[in-house]
Every structure is written in structure tokens, then in C-alpha cells.
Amino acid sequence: MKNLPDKTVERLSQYRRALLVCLADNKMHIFSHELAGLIHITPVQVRRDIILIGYSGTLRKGYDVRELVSLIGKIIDTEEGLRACIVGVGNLGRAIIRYFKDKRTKLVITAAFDTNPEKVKCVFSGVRCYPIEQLESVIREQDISIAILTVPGEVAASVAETLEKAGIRGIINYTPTPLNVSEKIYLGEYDMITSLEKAAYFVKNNRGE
């Protein structure tokens, strides 16, 4: 299960978020198809995803949804638990702080970081805002194993390195600037406007359709 591809982590991410709100409709089995348009990919691609982690369902019934949303636990949490900072209080981090609050139990965002002197000491969400020059002591007094990064993008490069001291093992970059971090660091980058620049590119090719 460690070396499972990158993508096939990121689907069952999406699977047990769907799965939890089948749970929450009282939804207790599921098939292929039923999961697959959820998410919007082909029913081939869940069945792969689901023997890949070594389960199966019942030609009856489909999937055991309380007991897939548990198995995917057991492979994407630790028993322990992880925590997680974010570096840069904006409105984007903010609202990341906001909407991951009370989200998962194994996965929980315990620090922020930001250099404006009216956000240091703050709660946001349940989260205290430390000034960021204490990035690296707090990362070590807490424990923080991953950062999500939304500063600006020009002193992304500089604070990435910082947590790289500080023994961050995974950052999550929000900044418009790609980053090069050693190979021991898992790194997911999202730039926001490459998303919609993809979007506008389908919406013209589509548009006499």
C-alpha cells in the first residue's frame, strides 16, 4: 500500500468523501457506476482503484460503504495522526483553515504562520496565528509534519526552504511559483490560474457545440 500512484491516492480521497455523505443519507451499499458518476470518472476506473486496495463488493449489493470509507482510513490516515500548519493567514488561507475545521479526526491544521502584526495571535477557526518568525520552533514543538503554503508567490521559494529546516515532510503550494524541494518532501502544487486558463481553453473549443 505505500507505493500506490499518486492519482489512485487522490481518487480515494474523493471516494471516501462521497462515501461519508451516502453514510450521512443512510446510504449503506453502493455499486461501481452509483460511485463513478459521483465523482465523474468511468466505473472501470473505481473498479481498478477498489481491487488495487484489496477489496470487493457483492454482485447484489455493491460496495459495503461503511466498510470501504474504514479500509480507505486504514490506508490514507495514521493511527497517531498528523497536523498541519498554514503559512500565509489571507483570504485563502483562511478559508482553507475554516473549511478543513473539524473535517478529519487523523488530519488536523494546528498553527498558522503570517508576517502582518494585526493577524499574529489571533484564532482563526481554532487555529492561533504565530508570528513567522517562530515558524521553525513551533513546527518542532508541535510536531507538524505538512505546510500549505499560500504566501506571495515571490517569497514562496524562500519560506519553502524554511520549512524544509524546520522538518516539514510535505508542503501543499497555493503560490502561482513552482518550487524545488529535495526528493524526501511530497510535494502537490496547485496554481490557480493554470485551472482556469484549462477551463477557458474547454469553454472555446466547446462553444459552438
Given for the second form:
Protein chains: 2
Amino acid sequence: MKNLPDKTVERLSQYRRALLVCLADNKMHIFSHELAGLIHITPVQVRRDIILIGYSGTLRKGYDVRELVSLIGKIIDTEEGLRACIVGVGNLGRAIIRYFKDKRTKLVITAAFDTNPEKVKCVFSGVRCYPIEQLESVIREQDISIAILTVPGEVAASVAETLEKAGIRGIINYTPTPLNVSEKIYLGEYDMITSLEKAAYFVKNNRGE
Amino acid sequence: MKNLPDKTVERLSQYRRALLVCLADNKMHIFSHELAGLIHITPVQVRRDIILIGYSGTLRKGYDVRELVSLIGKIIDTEEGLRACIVGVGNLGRAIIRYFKDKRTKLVITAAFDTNPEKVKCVFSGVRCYPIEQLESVIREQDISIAILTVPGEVAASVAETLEKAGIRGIINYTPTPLNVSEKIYLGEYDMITSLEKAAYFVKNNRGE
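Following the display of the form predicted alone, present the structure of the form predicted in complex with a further copy of the same chain.
Next comes the full complex, and the chain you just saw is listed first.
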């Protein structure tokens, strides 16, 4: 299968999230309009995505939830799993570590980094914190592919440079500073101000979604 | 101007973020390809969005940064400002409060809520924390329009119900539980697992962005 569009990948992740809630509720089949309702998009969009990944449901029962979860897993997850690290163990860094704990088995946060000597060598929700000077060596030793950046904005660019040198393959940037990295590296930019400004715009224009 | 598409609003917020960095660097004009490069999209997309909001630059100098910042402000911000609150003052809630502090004058977090008696009456980065029982009354008194939800997933649905009763107009959901709210309310769903799963997919398929 060739690369799926960005937004489809995002939605597949959201479908799986909703489908796992269904499974926990013992709901074994789901129609496209039900799945659409759970994540607030149109049934047409759902059907288009599911066709794109080569799956189809039955007219009478809809999609088989377990089959769909397993197929999405095959597309998004890697067989051998991927390792991620958190750079910057402030409130946001700690929140993300806790949030991911035990959520996905194929995607694990294995290390954290900080400059604060009091945080270094601490273990946050099972994840050990290393001094930032060991960024390159730990990333190589633990074969970490993805870095989640939660450092202060002022140092984001220089940390990203070190990550690049260490051979990181993806960066998720939660700092307020937009980054410039090599084309080879996947870069996800998540500015939390954007989420609030978007809400403000639609609230102001009195539109629900 | 009629309602802009979701994604355009998101990008306008990102343009402003990048343009404010330019202003701080004393860069007063910018070409569409430069702005595009700063946020990793195509120049065509930038030009399309800017035309959509009725602005144009000059061939020789590009866009006037200050004019564009001010126009985006008129579109996204409200004259009188909007107030937001944080529900759930854990690590993520505190991170968001600190993150927004002094960032935007037209969009202010004025209250926080929690069930923990030790947090109640504390002030986090200038924002006072109230007991969750006062959610409805404080939202009405302070005329809060937007709630940022950072409570544990198990209580997200019941808190959303209370927010709805209190007349909230927008909810930004950072919990792992997808919500169902009335059509009249703007709902932004931000599951942090999606950001990591998307990165994992593209890293696995060896594609930068």
C-alpha cells in the first residue's frame, strides 16, 4: 500500500481509539454512520477511508470491530514496535509520559531528558530521565526513532539540531517555536494556541461542529 | 465574511504565530513562499488562504507583516476578548495554563477547576483554582465561553454535561475519551496519541514532511 494521506492516517488513529471503546463495551459490529458519529465526521468520509485501506463491512452488520482494529494496527504500528523519547520533563512532558503509559504496546516512551539535575535519574511513570548531554548516546543505544519536544521555546531549535545529529527520524514539536529540520525527518507541529484560537473563531461566529 | 473552513482557521493561527516571530526579528515584509516555508506548507496554499481573507501583498515586497497580523487578529479575535477556563489541574492543565500566560491578550484563561481540596484556592500562573462544584456559577459570573478539558478520561463525559448546562460555547477536549455534546457547542478533540501514531506511521514508511 502506498503512503496514505496525512489526514487519513490521523483519522485511522481516531477510528481505532473509538473502536477500542466499542470493544470495551462489547460492541462487536459498527456501521459507518455510527463510527462517523463517534468522531464527528461524515459517514462518507469514514467509508472513503475504510475503502482506501482495502476493507469493507457487510450491509447487514457493518464493520467487524475486531477486524478493523487489527487492520488499522497493521497499517499504523510496526511489527517490532517503535521507541520514543520525551525531551523536557516539565508539566507538559510529565503529562505526556503519564498519558501514554500502557496505552499502546507497539509505541513506547523509553527515555526522558532534562537539564535539571534534580530531575535527572528520576523515574517518571516508569520512564527514566537522563541528562540532556546523553541525548545522542541514549537515542542510539535504545534505537529511539521519535522525539517529543516539550522544552522551552528558546532552546527548541538547538535541541532539534542535536536530535538530527543523533539520527532521530521523527519530531513532534509541542514548543511554541516552529522548527526547521531536514526533509528526511517527519515533523509534526502542535501549537496549543492554535487549538484555542480555532475554538474562539467558531464560538465567535456561533457555529458548532 | 462567511465562515472560513476549519483548516484555514487553523492555518491563520499558524501564520500569525510565524509572523509574530518575524516582527520580533524586525522583518516587516514576507513573501508567500517564505511564510509557506516557515510552517511547512506550499506557497499556493498560503496565497489561497490570504486571498480568501481578502488580503494581497505586492509583487516586489510580498505581504506587509504588520497589516497581515492585524487582519488575522480581526478575523480570529473578538473585540471584547474571550474568556476560557481549565477543568482539571493535573500536569497537563498546569502546562496549558503556563503556556497561555501572556501569550494572547484577547483570549485569556481566567479560572481553573479541580476536585482536589489541596489545589482549590491555589493560584496557578496567575489563574485561581475553584472547586468543581462551582463550575456552573463561576462560568456564568465570569462569562467564560470556552472550556479546556484536562480531567481524567473517566469523568470527561459528566463534566462535559455540566459545562453544557452552564452555557459553555466551546469545549477543547484533551482527555482520551471522545465526547458527544450538543450541535450548538464547538468541540475540538485533541488526542495526543494521534500525534504520536501519525509520526510512527510516517517514520515507518520513511517519509519526511
